[in-house]
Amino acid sequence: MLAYSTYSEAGGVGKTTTAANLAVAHARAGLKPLVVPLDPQDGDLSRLFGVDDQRTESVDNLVRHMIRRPKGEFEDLIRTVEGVDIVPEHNMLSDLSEYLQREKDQSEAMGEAFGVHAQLLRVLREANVPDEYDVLICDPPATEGPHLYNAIHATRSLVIPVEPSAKGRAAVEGLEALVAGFEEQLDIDVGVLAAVPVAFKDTRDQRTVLNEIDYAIPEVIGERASLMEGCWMQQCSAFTYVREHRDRDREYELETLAQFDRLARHLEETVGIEAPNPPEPGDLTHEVPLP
(Lines of atoms letter the chains of each structure in order from A and count residues from 1; the text may use other names and numbers.)
(Lines give C-alpha, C1' and ligand atoms only; values in the text may rest on other atoms or scores of the structure.)
Protein backbone atom coordinates (compact mmCIF):
# COMPACT_ATOMS: atom_id res chain seq x y z
CA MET A 1 0.00 0.00 0.00
CA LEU A 2 1.15 3.51 -0.81
CA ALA A 3 0.77 5.69 2.29
CA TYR A 4 1.69 9.32 2.75
CA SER A 5 0.77 12.47 4.63
CA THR A 6 0.57 15.82 2.91
CA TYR A 7 2.53 18.20 5.07
CA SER A 8 3.75 21.75 5.06
CA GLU A 9 4.94 23.93 7.90
CA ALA A 10 3.41 26.91 6.12
CA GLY A 11 -0.34 27.34 5.88
CA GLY A 12 -2.21 28.26 2.71
CA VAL A 13 0.09 26.47 0.26
CA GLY A 14 -2.51 24.05 -1.07
CA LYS A 15 -1.86 21.10 1.22
CA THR A 16 -5.49 20.00 1.41
CA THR A 17 -6.28 20.57 -2.27
CA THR A 18 -3.14 18.61 -3.17
CA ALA A 19 -4.30 15.70 -0.99
CA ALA A 20 -7.81 15.79 -2.47
CA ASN A 21 -6.71 15.94 -6.10
CA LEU A 22 -4.08 13.24 -5.67
CA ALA A 23 -6.71 10.99 -4.09
CA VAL A 24 -8.98 11.47 -7.10
CA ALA A 25 -6.03 10.91 -9.45
CA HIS A 26 -5.34 7.57 -7.75
CA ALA A 27 -9.03 6.64 -8.01
CA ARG A 28 -9.15 7.63 -11.69
CA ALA A 29 -6.47 5.01 -12.33
CA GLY A 30 -8.53 2.23 -10.76
CA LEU A 31 -6.89 2.23 -7.34
CA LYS A 32 -8.79 2.32 -4.05
CA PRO A 33 -7.75 5.32 -1.93
CA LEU A 34 -8.70 6.11 1.66
CA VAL A 35 -8.28 9.69 2.86
CA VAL A 36 -8.07 10.47 6.57
CA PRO A 37 -8.21 14.22 7.19
CA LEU A 38 -7.21 15.23 10.71
CA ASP A 39 -7.46 19.01 10.69
CA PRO A 40 -9.75 20.17 13.52
CA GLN A 41 -10.40 23.51 11.85
CA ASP A 42 -13.27 24.26 9.51
CA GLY A 43 -12.41 24.60 5.82
CA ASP A 44 -10.86 21.17 5.73
CA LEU A 45 -10.81 18.26 3.32
CA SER A 46 -14.19 16.99 4.50
CA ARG A 47 -15.71 20.31 3.53
CA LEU A 48 -13.92 20.33 0.20
CA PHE A 49 -15.62 17.04 -0.67
CA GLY A 50 -18.97 18.05 0.84
CA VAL A 51 -19.01 15.42 3.61
CA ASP A 52 -18.69 17.79 6.56
CA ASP A 53 -22.38 17.69 7.51
CA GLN A 54 -22.02 15.71 10.75
CA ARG A 55 -19.04 17.56 12.22
CA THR A 56 -21.01 18.81 15.22
CA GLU A 57 -23.39 15.87 15.60
CA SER A 58 -23.15 13.36 18.43
CA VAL A 59 -22.13 10.53 16.14
CA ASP A 60 -19.42 7.92 15.97
CA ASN A 61 -16.20 9.41 14.66
CA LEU A 62 -12.48 8.73 14.30
CA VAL A 63 -11.54 10.20 17.68
CA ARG A 64 -13.82 7.73 19.46
CA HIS A 65 -12.00 4.88 17.70
CA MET A 66 -8.58 6.35 18.58
CA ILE A 67 -9.44 6.39 22.30
CA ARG A 68 -10.95 2.88 22.13
CA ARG A 69 -14.52 4.07 22.64
CA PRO A 70 -16.13 3.48 19.25
CA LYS A 71 -19.90 3.61 18.83
CA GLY A 72 -19.83 1.48 15.70
CA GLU A 73 -17.65 -0.14 13.05
CA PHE A 74 -14.81 1.77 11.40
CA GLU A 75 -16.19 1.06 7.94
CA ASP A 76 -19.42 2.84 8.91
CA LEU A 77 -17.45 6.09 9.31
CA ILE A 78 -16.50 6.11 5.64
CA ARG A 79 -18.15 8.27 2.98
CA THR A 80 -17.37 7.87 -0.73
CA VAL A 81 -17.02 10.82 -3.11
CA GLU A 82 -15.55 10.82 -6.64
CA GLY A 83 -14.29 7.27 -6.12
CA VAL A 84 -12.46 8.26 -2.93
CA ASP A 85 -13.26 6.87 0.52
CA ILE A 86 -13.06 9.55 3.23
CA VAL A 87 -13.30 9.46 7.02
CA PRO A 88 -14.93 12.85 7.68
CA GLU A 89 -13.51 15.16 10.30
CA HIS A 90 -15.43 15.80 13.51
CA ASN A 91 -15.25 18.55 16.11
CA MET A 92 -13.91 16.06 18.65
CA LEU A 93 -10.60 16.39 16.77
CA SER A 94 -10.22 19.82 18.38
CA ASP A 95 -9.67 18.13 21.74
CA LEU A 96 -7.76 15.10 20.48
CA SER A 97 -4.73 15.82 22.66
CA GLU A 98 -6.82 15.89 25.83
CA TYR A 99 -8.75 12.75 24.88
CA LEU A 100 -5.56 10.82 24.15
CA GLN A 101 -3.83 11.99 27.33
CA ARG A 102 -6.85 11.04 29.43
CA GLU A 103 -6.90 7.56 27.89
CA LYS A 104 -3.15 7.23 28.42
CA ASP A 105 -3.45 8.16 32.08
CA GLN A 106 -6.26 5.69 32.63
CA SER A 107 -4.37 2.91 30.83
CA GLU A 108 -1.20 3.49 32.81
CA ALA A 109 -3.19 3.43 36.05
CA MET A 110 -4.30 -0.05 35.03
CA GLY A 111 -0.74 -1.07 34.15
CA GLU A 112 -1.36 -0.90 30.39
CA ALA A 113 0.63 0.86 27.69
CA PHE A 114 -1.06 3.43 25.43
CA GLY A 115 0.99 5.18 22.76
CA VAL A 116 -0.73 8.50 22.06
CA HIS A 117 0.97 8.82 18.67
CA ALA A 118 0.25 5.28 17.49
CA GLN A 119 -3.53 5.19 17.83
CA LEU A 120 -4.44 6.06 14.23
CA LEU A 121 -2.12 3.31 13.03
CA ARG A 122 -3.77 0.86 15.43
CA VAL A 123 -7.26 1.81 14.26
CA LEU A 124 -6.32 1.45 10.59
CA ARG A 125 -4.63 -1.91 11.12
CA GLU A 126 -7.54 -3.27 13.15
CA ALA A 127 -9.86 -2.20 10.31
CA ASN A 128 -7.65 -4.06 7.79
CA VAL A 129 -7.01 -0.85 5.87
CA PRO A 130 -3.60 -2.04 4.54
CA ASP A 131 -5.35 -5.03 2.97
CA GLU A 132 -8.50 -3.23 1.83
CA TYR A 133 -6.93 -0.16 0.20
CA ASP A 134 -4.22 0.60 -2.34
CA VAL A 135 -3.51 4.14 -1.13
CA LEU A 136 -3.77 5.87 2.25
CA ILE A 137 -3.52 9.66 2.43
CA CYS A 138 -3.56 11.56 5.71
CA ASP A 139 -4.08 15.31 5.73
CA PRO A 140 -3.04 16.63 9.16
CA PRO A 141 -2.78 20.26 10.23
CA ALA A 142 0.60 21.97 9.82
CA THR A 143 1.13 22.48 13.52
CA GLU A 144 2.97 19.87 15.56
CA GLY A 145 0.84 17.79 17.88
CA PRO A 146 -1.00 14.47 18.10
CA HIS A 147 -2.86 15.00 14.81
CA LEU A 148 0.37 15.38 12.86
CA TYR A 149 2.28 12.71 14.79
CA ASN A 150 -0.51 10.15 14.39
CA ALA A 151 -0.68 10.87 10.65
CA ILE A 152 3.06 10.44 10.18
CA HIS A 153 3.17 7.36 12.38
CA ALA A 154 0.47 5.78 10.22
CA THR A 155 1.98 6.69 6.84
CA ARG A 156 5.77 7.03 7.40
CA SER A 157 6.08 9.15 4.24
CA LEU A 158 5.48 12.78 3.31
CA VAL A 159 4.41 14.66 0.21
CA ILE A 160 5.27 18.31 0.69
CA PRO A 161 3.53 21.17 -1.11
CA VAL A 162 6.01 24.03 -1.23
CA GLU A 163 5.48 27.70 -1.84
CA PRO A 164 8.47 28.78 -3.99
CA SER A 165 9.19 31.89 -1.95
CA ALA A 166 11.48 33.01 0.85
CA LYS A 167 8.84 31.76 3.27
CA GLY A 168 8.69 28.43 1.49
CA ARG A 169 12.49 28.19 1.39
CA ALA A 170 12.61 28.64 5.17
CA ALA A 171 10.09 25.84 5.55
CA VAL A 172 12.12 23.51 3.33
CA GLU A 173 15.38 24.39 5.11
CA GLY A 174 13.80 23.36 8.38
CA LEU A 175 12.30 20.19 6.98
CA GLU A 176 15.36 17.98 7.35
CA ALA A 177 15.58 18.78 11.04
CA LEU A 178 11.84 18.35 11.34
CA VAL A 179 11.91 14.90 9.74
CA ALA A 180 14.77 13.91 12.03
CA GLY A 181 12.67 15.11 14.95
CA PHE A 182 9.73 13.01 13.77
CA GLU A 183 11.97 9.95 13.53
CA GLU A 184 13.38 10.48 17.02
CA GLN A 185 10.03 11.36 18.58
CA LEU A 186 8.17 8.45 17.00
CA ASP A 187 11.09 5.98 16.73
CA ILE A 188 10.36 5.33 13.06
CA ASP A 189 11.92 6.11 9.68
CA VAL A 190 10.18 8.90 7.75
CA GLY A 191 10.70 9.40 4.02
CA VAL A 192 9.93 12.31 1.73
CA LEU A 193 8.37 11.00 -1.48
CA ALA A 194 8.14 14.33 -3.26
CA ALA A 195 8.11 18.09 -2.95
CA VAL A 196 5.38 19.78 -4.98
CA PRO A 197 5.99 23.47 -5.67
CA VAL A 198 2.68 25.28 -6.10
CA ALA A 199 1.70 28.75 -7.35
CA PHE A 200 4.85 28.84 -9.50
CA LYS A 201 5.13 31.94 -11.72
CA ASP A 202 8.56 31.16 -13.14
CA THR A 203 10.31 34.17 -11.64
CA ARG A 204 14.07 34.17 -11.11
CA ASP A 205 13.66 34.09 -7.34
CA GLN A 206 11.26 31.17 -7.55
CA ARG A 207 13.63 29.22 -9.82
CA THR A 208 16.39 29.83 -7.27
CA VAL A 209 14.21 28.44 -4.48
CA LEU A 210 13.37 25.35 -6.54
CA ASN A 211 17.03 24.68 -7.28
CA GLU A 212 17.73 24.61 -3.54
CA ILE A 213 15.20 21.86 -2.81
CA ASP A 214 16.96 18.53 -2.32
CA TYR A 215 13.85 16.37 -2.59
CA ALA A 216 12.34 14.89 -5.75
CA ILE A 217 10.18 17.40 -7.65
CA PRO A 218 8.10 15.36 -10.13
CA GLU A 219 5.82 18.29 -11.04
CA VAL A 220 5.71 22.04 -10.55
CA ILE A 221 2.16 23.42 -10.27
CA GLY A 222 1.52 26.92 -11.60
CA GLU A 223 -0.58 29.69 -10.09
CA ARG A 224 -4.11 28.22 -10.08
CA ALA A 225 -5.89 30.29 -7.42
CA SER A 226 -9.08 30.58 -9.50
CA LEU A 227 -9.24 26.83 -10.14
CA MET A 228 -8.66 25.91 -6.51
CA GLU A 229 -11.11 28.52 -5.25
CA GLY A 230 -13.68 27.06 -7.64
CA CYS A 231 -13.11 23.63 -6.10
CA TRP A 232 -13.89 24.99 -2.64
CA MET A 233 -16.96 26.85 -3.92
CA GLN A 234 -18.37 23.76 -5.63
CA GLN A 235 -17.01 21.29 -3.06
CA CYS A 236 -15.30 18.98 -5.49
CA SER A 237 -11.92 18.05 -6.93
CA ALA A 238 -10.27 20.04 -9.71
CA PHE A 239 -11.12 17.21 -12.11
CA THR A 240 -14.86 17.50 -11.38
CA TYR A 241 -14.74 21.29 -11.27
CA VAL A 242 -13.20 21.62 -14.73
CA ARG A 243 -15.45 18.91 -16.19
CA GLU A 244 -18.74 20.08 -14.69
CA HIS A 245 -18.42 23.74 -13.76
CA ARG A 246 -16.20 25.39 -16.37
CA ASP A 247 -18.01 26.64 -19.47
CA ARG A 248 -14.94 26.04 -21.62
CA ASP A 249 -11.66 24.16 -21.42
CA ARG A 250 -8.59 26.12 -20.45
CA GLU A 251 -5.37 24.49 -21.59
CA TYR A 252 -3.43 25.53 -18.49
CA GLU A 253 -6.08 23.97 -16.24
CA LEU A 254 -6.11 20.73 -18.24
CA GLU A 255 -2.33 20.66 -17.89
CA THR A 256 -2.71 21.06 -14.11
CA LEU A 257 -5.03 18.04 -14.03
CA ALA A 258 -2.48 16.12 -16.08
CA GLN A 259 0.16 17.06 -13.52
CA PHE A 260 -1.92 15.57 -10.70
CA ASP A 261 -2.31 12.37 -12.75
CA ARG A 262 1.42 12.19 -13.45
CA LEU A 263 2.29 12.95 -9.83
CA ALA A 264 -0.02 10.14 -8.67
CA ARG A 265 1.72 7.71 -11.05
CA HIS A 266 5.10 8.84 -9.72
CA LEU A 267 4.05 8.22 -6.11
CA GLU A 268 2.59 4.81 -6.98
CA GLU A 269 5.85 3.82 -8.66
CA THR A 270 7.84 4.60 -5.52
CA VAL A 271 6.24 1.57 -3.83
CA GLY A 272 5.88 -0.59 -6.92
CA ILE A 273 2.15 -0.12 -7.51
CA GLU A 274 1.00 -0.36 -11.11
CA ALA A 275 -2.42 1.24 -11.51
CA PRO A 276 -4.83 -1.07 -13.39
CA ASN A 277 -6.55 1.62 -15.48
CA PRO A 278 -4.46 4.79 -15.67
CA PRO A 279 -5.97 7.58 -17.76
CA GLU A 280 -4.18 9.63 -20.34
CA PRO A 281 -2.98 12.43 -18.05
CA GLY A 282 -5.66 15.10 -17.79
CA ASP A 283 -8.23 13.16 -19.82
CA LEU A 284 -11.59 14.36 -18.47
CA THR A 285 -13.53 11.70 -20.36
CA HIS A 286 -11.82 8.94 -18.39
CA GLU A 287 -14.38 7.52 -15.99
CA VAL A 288 -13.55 6.57 -12.41
CA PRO A 289 -14.06 2.79 -12.17
CA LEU A 290 -16.83 1.81 -9.80
CA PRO A 291 -15.82 -0.36 -6.82
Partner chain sequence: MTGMKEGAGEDPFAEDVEPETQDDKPSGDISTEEAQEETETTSRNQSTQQRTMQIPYKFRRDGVQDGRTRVPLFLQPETKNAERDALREMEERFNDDISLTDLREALMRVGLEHLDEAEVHLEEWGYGMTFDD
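Next up, the form predicted together with the partner chain. The previous block was the form predicted alone.
This part shows the chain on its own.
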Protein backbone atom coordinates (compact mmCIF):
# COMPACT_ATOMS: atom_id res chain seq x y z
CA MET A 1 0.00 0.00 0.00
CA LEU A 2 1.10 3.55 -0.74
CA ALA A 3 0.73 5.65 2.41
CA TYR A 4 1.59 9.30 2.82
CA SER A 5 0.71 12.45 4.70
CA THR A 6 0.55 15.83 3.07
CA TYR A 7 2.30 18.45 5.10
CA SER A 8 2.91 22.13 4.67
CA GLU A 9 3.47 25.06 6.93
CA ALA A 10 0.02 26.59 6.70
CA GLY A 11 -3.49 26.02 5.51
CA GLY A 12 -4.41 27.61 2.22
CA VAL A 13 -1.05 26.95 0.59
CA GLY A 14 -2.42 23.92 -1.19
CA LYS A 15 -1.97 21.07 1.23
CA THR A 16 -5.59 20.04 1.37
CA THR A 17 -6.28 20.58 -2.32
CA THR A 18 -3.14 18.60 -3.14
CA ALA A 19 -4.30 15.72 -0.95
CA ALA A 20 -7.79 15.83 -2.45
CA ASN A 21 -6.68 15.99 -6.08
CA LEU A 22 -4.06 13.29 -5.64
CA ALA A 23 -6.69 11.05 -4.06
CA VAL A 24 -8.95 11.58 -7.08
CA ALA A 25 -6.00 11.01 -9.43
CA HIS A 26 -5.30 7.66 -7.75
CA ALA A 27 -8.99 6.73 -7.97
CA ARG A 28 -9.19 7.75 -11.66
CA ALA A 29 -6.48 5.22 -12.38
CA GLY A 30 -8.46 2.41 -10.77
CA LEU A 31 -6.83 2.35 -7.37
CA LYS A 32 -8.77 2.46 -4.14
CA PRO A 33 -7.74 5.39 -1.94
CA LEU A 34 -8.70 6.14 1.65
CA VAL A 35 -8.30 9.72 2.83
CA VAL A 36 -8.08 10.50 6.53
CA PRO A 37 -8.13 14.25 7.10
CA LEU A 38 -7.32 15.35 10.65
CA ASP A 39 -7.78 19.08 10.62
CA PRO A 40 -9.54 20.38 13.73
CA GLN A 41 -10.50 23.60 11.89
CA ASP A 42 -13.33 24.18 9.46
CA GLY A 43 -12.35 24.71 5.83
CA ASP A 44 -10.76 21.30 5.68
CA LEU A 45 -10.77 18.37 3.30
CA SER A 46 -14.19 17.16 4.46
CA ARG A 47 -15.52 20.58 3.61
CA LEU A 48 -13.87 20.46 0.17
CA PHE A 49 -15.64 17.21 -0.62
CA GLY A 50 -18.88 18.25 1.08
CA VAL A 51 -18.87 15.50 3.70
CA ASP A 52 -18.55 17.79 6.72
CA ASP A 53 -22.29 17.98 7.40
CA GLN A 54 -22.12 16.08 10.68
CA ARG A 55 -19.00 17.51 12.19
CA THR A 56 -20.85 19.23 15.02
CA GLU A 57 -23.28 16.40 15.74
CA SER A 58 -22.63 13.77 18.37
CA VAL A 59 -22.14 11.00 15.82
CA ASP A 60 -19.52 8.26 15.85
CA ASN A 61 -16.24 9.61 14.50
CA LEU A 62 -12.54 8.90 14.16
CA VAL A 63 -11.63 10.45 17.51
CA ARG A 64 -13.94 8.03 19.31
CA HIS A 65 -12.14 5.15 17.58
CA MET A 66 -8.74 6.58 18.47
CA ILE A 67 -9.60 6.66 22.17
CA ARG A 68 -11.15 3.18 22.03
CA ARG A 69 -14.69 4.50 22.51
CA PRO A 70 -16.23 3.71 19.11
CA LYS A 71 -19.99 3.84 18.71
CA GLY A 72 -19.92 1.65 15.62
CA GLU A 73 -17.78 0.08 12.92
CA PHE A 74 -14.94 1.94 11.23
CA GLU A 75 -16.46 1.18 7.80
CA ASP A 76 -19.57 3.08 8.80
CA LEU A 77 -17.56 6.28 9.21
CA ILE A 78 -16.59 6.26 5.56
CA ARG A 79 -18.19 8.44 2.89
CA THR A 80 -17.38 7.97 -0.77
CA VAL A 81 -17.01 10.94 -3.13
CA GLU A 82 -15.55 10.89 -6.65
CA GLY A 83 -14.32 7.35 -6.13
CA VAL A 84 -12.47 8.34 -2.97
CA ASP A 85 -13.27 6.97 0.48
CA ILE A 86 -13.05 9.64 3.17
CA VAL A 87 -13.27 9.50 6.95
CA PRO A 88 -14.94 12.87 7.58
CA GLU A 89 -13.50 15.25 10.12
CA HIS A 90 -15.42 15.94 13.30
CA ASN A 91 -15.27 18.72 15.87
CA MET A 92 -14.01 16.29 18.50
CA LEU A 93 -10.67 16.64 16.67
CA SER A 94 -10.30 20.07 18.29
CA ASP A 95 -9.83 18.35 21.64
CA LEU A 96 -7.93 15.31 20.39
CA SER A 97 -4.96 16.08 22.59
CA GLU A 98 -7.05 16.11 25.77
CA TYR A 99 -9.00 12.98 24.81
CA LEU A 100 -5.79 11.05 24.14
CA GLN A 101 -4.16 12.25 27.33
CA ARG A 102 -7.18 11.24 29.40
CA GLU A 103 -7.19 7.80 27.83
CA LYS A 104 -3.47 7.43 28.40
CA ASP A 105 -3.83 8.37 32.07
CA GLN A 106 -6.62 5.86 32.52
CA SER A 107 -4.70 3.11 30.74
CA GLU A 108 -1.64 3.73 32.83
CA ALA A 109 -3.68 3.59 36.00
CA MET A 110 -4.71 0.11 34.87
CA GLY A 111 -1.13 -0.82 34.05
CA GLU A 112 -1.59 -0.75 30.27
CA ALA A 113 0.49 1.11 27.72
CA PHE A 114 -1.23 3.63 25.47
CA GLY A 115 0.86 5.35 22.83
CA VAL A 116 -0.85 8.67 22.14
CA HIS A 117 0.82 8.95 18.75
CA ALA A 118 0.12 5.40 17.60
CA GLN A 119 -3.67 5.40 17.83
CA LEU A 120 -4.50 6.27 14.24
CA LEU A 121 -2.20 3.50 13.07
CA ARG A 122 -3.91 1.08 15.46
CA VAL A 123 -7.38 2.05 14.24
CA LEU A 124 -6.38 1.67 10.58
CA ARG A 125 -4.72 -1.66 11.24
CA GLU A 126 -7.68 -3.02 13.12
CA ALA A 127 -9.91 -1.91 10.25
CA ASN A 128 -7.73 -3.86 7.79
CA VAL A 129 -7.01 -0.73 5.81
CA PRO A 130 -3.84 -2.15 4.20
CA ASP A 131 -5.87 -5.05 2.78
CA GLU A 132 -8.85 -2.97 1.74
CA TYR A 133 -7.07 -0.03 0.12
CA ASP A 134 -4.26 0.68 -2.33
CA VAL A 135 -3.52 4.19 -1.10
CA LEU A 136 -3.80 5.89 2.29
CA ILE A 137 -3.56 9.67 2.43
CA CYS A 138 -3.58 11.58 5.70
CA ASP A 139 -4.11 15.31 5.69
CA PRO A 140 -3.07 16.58 9.12
CA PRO A 141 -3.03 20.22 10.20
CA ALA A 142 0.27 22.08 9.92
CA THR A 143 0.69 22.65 13.63
CA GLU A 144 2.78 20.31 15.72
CA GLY A 145 0.62 18.09 17.86
CA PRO A 146 -1.12 14.73 18.10
CA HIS A 147 -2.92 15.18 14.76
CA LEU A 148 0.32 15.60 12.88
CA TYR A 149 2.15 12.95 14.91
CA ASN A 150 -0.56 10.35 14.47
CA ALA A 151 -0.63 11.02 10.72
CA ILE A 152 3.14 10.72 10.33
CA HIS A 153 3.18 7.62 12.49
CA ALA A 154 0.48 5.97 10.39
CA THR A 155 1.99 6.80 7.00
CA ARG A 156 5.78 7.21 7.48
CA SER A 157 6.06 8.98 4.15
CA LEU A 158 5.41 12.60 3.31
CA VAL A 159 4.38 14.66 0.32
CA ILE A 160 5.27 18.27 0.98
CA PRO A 161 3.43 21.00 -0.93
CA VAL A 162 5.76 23.93 -0.58
CA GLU A 163 5.39 27.56 -1.41
CA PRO A 164 8.62 28.50 -3.17
CA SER A 165 9.45 31.39 -0.87
CA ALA A 166 11.76 32.05 2.02
CA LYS A 167 8.81 31.21 4.25
CA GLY A 168 8.31 27.90 2.47
CA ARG A 169 11.97 27.06 2.82
CA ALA A 170 11.85 27.80 6.55
CA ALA A 171 8.82 25.55 6.84
CA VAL A 172 10.61 22.62 5.20
CA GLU A 173 13.54 23.09 7.52
CA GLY A 174 11.25 23.31 10.54
CA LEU A 175 9.62 20.07 9.46
CA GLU A 176 13.04 18.42 9.17
CA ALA A 177 13.77 19.22 12.79
CA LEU A 178 10.32 18.08 13.87
CA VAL A 179 10.53 14.77 12.05
CA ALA A 180 14.10 14.07 13.11
CA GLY A 181 13.03 14.36 16.74
CA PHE A 182 10.01 12.21 16.09
CA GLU A 183 12.03 9.54 14.28
CA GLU A 184 14.34 9.35 17.23
CA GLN A 185 11.62 9.22 19.85
CA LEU A 186 9.57 6.53 18.15
CA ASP A 187 12.31 4.78 16.22
CA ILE A 188 10.59 5.01 12.85
CA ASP A 189 12.02 5.95 9.47
CA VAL A 190 10.19 8.76 7.75
CA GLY A 191 10.77 9.43 4.07
CA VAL A 192 9.85 12.22 1.69
CA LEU A 193 8.22 10.95 -1.48
CA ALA A 194 8.05 14.33 -3.13
CA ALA A 195 8.11 18.05 -2.62
CA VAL A 196 5.41 19.75 -4.64
CA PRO A 197 6.03 23.43 -5.26
CA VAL A 198 2.68 25.17 -5.63
CA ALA A 199 1.67 28.65 -6.77
CA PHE A 200 4.87 28.86 -8.78
CA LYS A 201 5.24 32.12 -10.69
CA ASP A 202 8.67 31.43 -12.11
CA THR A 203 10.47 34.36 -10.52
CA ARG A 204 14.18 34.21 -10.01
CA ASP A 205 13.80 34.10 -6.22
CA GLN A 206 11.40 31.21 -6.52
CA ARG A 207 13.76 29.29 -8.79
CA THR A 208 16.52 29.78 -6.22
CA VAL A 209 14.37 28.34 -3.45
CA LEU A 210 13.43 25.42 -5.67
CA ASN A 211 17.07 24.62 -6.33
CA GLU A 212 17.70 24.34 -2.62
CA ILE A 213 15.08 21.67 -2.03
CA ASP A 214 16.83 18.34 -1.60
CA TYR A 215 13.84 16.17 -2.39
CA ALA A 216 12.36 14.86 -5.58
CA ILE A 217 10.26 17.51 -7.33
CA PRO A 218 8.28 15.53 -9.90
CA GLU A 219 5.97 18.43 -10.77
CA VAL A 220 5.88 22.17 -10.19
CA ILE A 221 2.33 23.46 -9.99
CA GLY A 222 1.65 27.00 -11.14
CA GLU A 223 -0.50 29.68 -9.59
CA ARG A 224 -4.05 28.29 -9.90
CA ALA A 225 -5.95 30.44 -7.40
CA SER A 226 -9.09 30.63 -9.51
CA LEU A 227 -9.22 26.87 -10.09
CA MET A 228 -8.64 26.04 -6.43
CA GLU A 229 -11.15 28.63 -5.28
CA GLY A 230 -13.67 27.15 -7.69
CA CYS A 231 -13.12 23.72 -6.13
CA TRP A 232 -13.91 25.10 -2.68
CA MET A 233 -16.99 26.90 -4.01
CA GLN A 234 -18.36 23.83 -5.74
CA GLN A 235 -17.01 21.36 -3.18
CA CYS A 236 -15.27 19.03 -5.59
CA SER A 237 -11.87 18.10 -6.97
CA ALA A 238 -10.15 20.12 -9.68
CA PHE A 239 -10.94 17.31 -12.14
CA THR A 240 -14.67 17.58 -11.49
CA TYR A 241 -14.53 21.36 -11.37
CA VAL A 242 -12.97 21.71 -14.79
CA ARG A 243 -15.18 19.02 -16.28
CA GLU A 244 -18.48 20.23 -14.86
CA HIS A 245 -18.16 23.85 -13.85
CA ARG A 246 -15.94 25.44 -16.49
CA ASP A 247 -17.74 26.46 -19.65
CA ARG A 248 -14.57 26.22 -21.68
CA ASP A 249 -11.34 24.33 -21.19
CA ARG A 250 -8.37 26.43 -20.22
CA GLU A 251 -5.19 24.83 -21.47
CA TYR A 252 -3.17 25.70 -18.36
CA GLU A 253 -5.81 24.18 -16.11
CA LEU A 254 -5.83 20.93 -18.06
CA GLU A 255 -2.06 20.90 -17.68
CA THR A 256 -2.46 21.23 -13.89
CA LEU A 257 -4.79 18.23 -13.90
CA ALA A 258 -2.27 16.29 -15.96
CA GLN A 259 0.32 17.19 -13.33
CA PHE A 260 -1.81 15.69 -10.57
CA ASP A 261 -2.17 12.53 -12.66
CA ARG A 262 1.57 12.31 -13.28
CA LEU A 263 2.36 13.05 -9.66
CA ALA A 264 0.03 10.26 -8.56
CA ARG A 265 1.79 7.84 -10.96
CA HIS A 266 5.15 8.96 -9.61
CA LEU A 267 4.10 8.31 -6.01
CA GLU A 268 2.66 4.92 -6.93
CA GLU A 269 5.89 3.97 -8.68
CA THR A 270 8.02 4.80 -5.65
CA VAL A 271 6.40 1.95 -3.75
CA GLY A 272 5.99 -0.34 -6.75
CA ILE A 273 2.25 0.00 -7.32
CA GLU A 274 0.96 -0.08 -10.86
CA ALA A 275 -2.44 1.52 -11.38
CA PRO A 276 -4.73 -0.82 -13.36
CA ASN A 277 -6.37 1.84 -15.48
CA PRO A 278 -4.25 4.98 -15.68
CA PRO A 279 -5.73 7.79 -17.80
CA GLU A 280 -3.86 9.83 -20.34
CA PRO A 281 -2.66 12.58 -17.93
CA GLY A 282 -5.31 15.28 -17.76
CA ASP A 283 -7.87 13.33 -19.79
CA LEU A 284 -11.21 14.58 -18.46
CA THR A 285 -13.30 11.95 -20.19
CA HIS A 286 -11.50 9.07 -18.55
CA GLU A 287 -14.05 6.99 -16.71
CA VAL A 288 -13.47 6.09 -13.09
CA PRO A 289 -13.83 2.32 -13.15
CA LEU A 290 -16.35 1.03 -10.66
CA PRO A 291 -14.97 -1.42 -8.12
